[in-house]
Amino acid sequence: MRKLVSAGEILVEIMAERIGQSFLEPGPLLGPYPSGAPAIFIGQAAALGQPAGLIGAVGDDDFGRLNIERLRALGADVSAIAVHKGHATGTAFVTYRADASRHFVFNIRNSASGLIETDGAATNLLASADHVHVMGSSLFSDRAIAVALSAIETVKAKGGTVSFDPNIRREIMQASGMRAALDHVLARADIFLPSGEELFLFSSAKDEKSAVDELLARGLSCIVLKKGAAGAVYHDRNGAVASSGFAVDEVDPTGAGDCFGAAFVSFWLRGAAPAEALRIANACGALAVTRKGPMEGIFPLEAVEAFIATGNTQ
């Protein structure tokens, strides 16, 4: 099977226990949980049996070891995750508001993640890659942008493909060069995986169909618009395919979109029909929200197929 690679932040997530809990005063916390959008993506892809590896950096600490061991256990290639003494693994503290929105406090750029580079191990991993997946959240510094763009060009030069999930976080949107980098990645992408209103960040259109048509005209092979619990819609030049979500009790939404994207891209790389790829992706996204912690709801393909067999669609 074709190998996919991603590059970017690796961190632990620590969560406020109570809804509406503020970080302006002491309160109970849960975690640490292994996390980072590209790490979640690669972990889910590997769990589905897709060859998958990650370029990134962690500190020589318990948080770094937690992430590497989790990814290794899921079957991911961790050979290009650098371990840096004297630097701490990245962190994300998250609290949930009463309206279900989330507030993050990140330490990514100034953590070990900020030392990401295309070193010898990363070069070797890319030599075996057929596909690169880019997360918008991974374009958090000039250095991280350089790694992502280099990976794209390396894989594109040998006929490979690229997928792009904007995964915009308000807390890091102001990073130097991020907007230009987002546009550059989109211009090189084959698959575009926006969530909801992210579609309109890259289009001047005011309605969904016009935005999709405008973006497809720029050369994308397909657009997969994620709609949360409602499912997702696949668009290409031949039309659209909609797929309903699955009914589950939500515990924690963090990582659901990353798991969805990993499943869709993995099955797209296997040549699956859009409806089949969406079915697996929606199931992975639904399962992801049933556990507390971004990577705790990652399941292997057999478990995903068993869940689908229950038929609990929205």
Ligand code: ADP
Given for the second form:
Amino acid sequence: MRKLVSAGEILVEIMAERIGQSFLEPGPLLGPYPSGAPAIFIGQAAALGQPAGLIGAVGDDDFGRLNIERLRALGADVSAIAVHKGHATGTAFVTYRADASRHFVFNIRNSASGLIETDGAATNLLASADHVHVMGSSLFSDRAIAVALSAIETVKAKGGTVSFDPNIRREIMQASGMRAALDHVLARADIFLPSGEELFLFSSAKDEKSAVDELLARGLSCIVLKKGAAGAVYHDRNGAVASSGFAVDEVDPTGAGDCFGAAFVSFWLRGAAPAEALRIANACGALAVTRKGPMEGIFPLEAVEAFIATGNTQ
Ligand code: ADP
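Could you give the coordinates for the form predicted in complex with this ligand, as opposed to the form predicted alone above?
Up next: the whole complex, starting with the chain shown before.
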């Protein structure tokens, strides 16, 4: 089976317990939960049985150990996660507003995650990789951008493929080269997985159809538009395939897009038809929102298939 690699931030997430809770005053918190968009993605891909590994860095602390142990338990290759003494693992504090939007306090660039590099272990992992997945949030510093771009070049040079999820988190995207890096990654991507308005960051078109047509004409193999509870729509040059979301009670949306993307890309790599890849991806996205914590809703393939067999679509 083809091996998937991602590179980027590894964090713990600590969550305000109550909706509308402010971080301007003390309040009850939940966590730490293992997190970081590329870590969630690689964890979900591994849980589905796809060979998958992550390039990143944690501190020599319990937050780092929590992440490495969770990824290992899910079956991921953790050989290229560096452990740095004297640096703390990255953190994300999140609170949910009454309008369902999220507010984050991140410490990524100045945490161990900021020390990400293409060291010997990362080079070895890339030597065995067939596909690279890039999260826009992983382009958080010039150093992180260099790692992502070199992973793309290494894998493309041997005929591999690339997927890209913009995963825009404005709180962390201050690297001077970020905008150029986003465009560079898109230009090399085979699969593009935007959600909501992210599609329009890369096109001057005003409507979805024109934007999709414009981006496909630039060379993408396919575009998968994530549409929250409604599911997702796949586009390629032959047309579109829509797939309804599964009906679940959402308790925490963080991680849904990462789990969805991991499932879609894993099944695309296996040669599944778009409708099949979308069904598994919608199921993984739906399961992700049923648990508090971004990786707590990751399930193995058998459990995902059992959910599909009994689940109702919207
Ligand atoms: P992102 O997390 O990247 O913003 P979405 O919110 O669109 O992306 O979620 C990704 C996918 O997760 C959706 O396409 C859908 O399959 C699933 N999903 C998200 N929210 C729900 C929900 N409330 N109910 C069912 N499925 C959901």
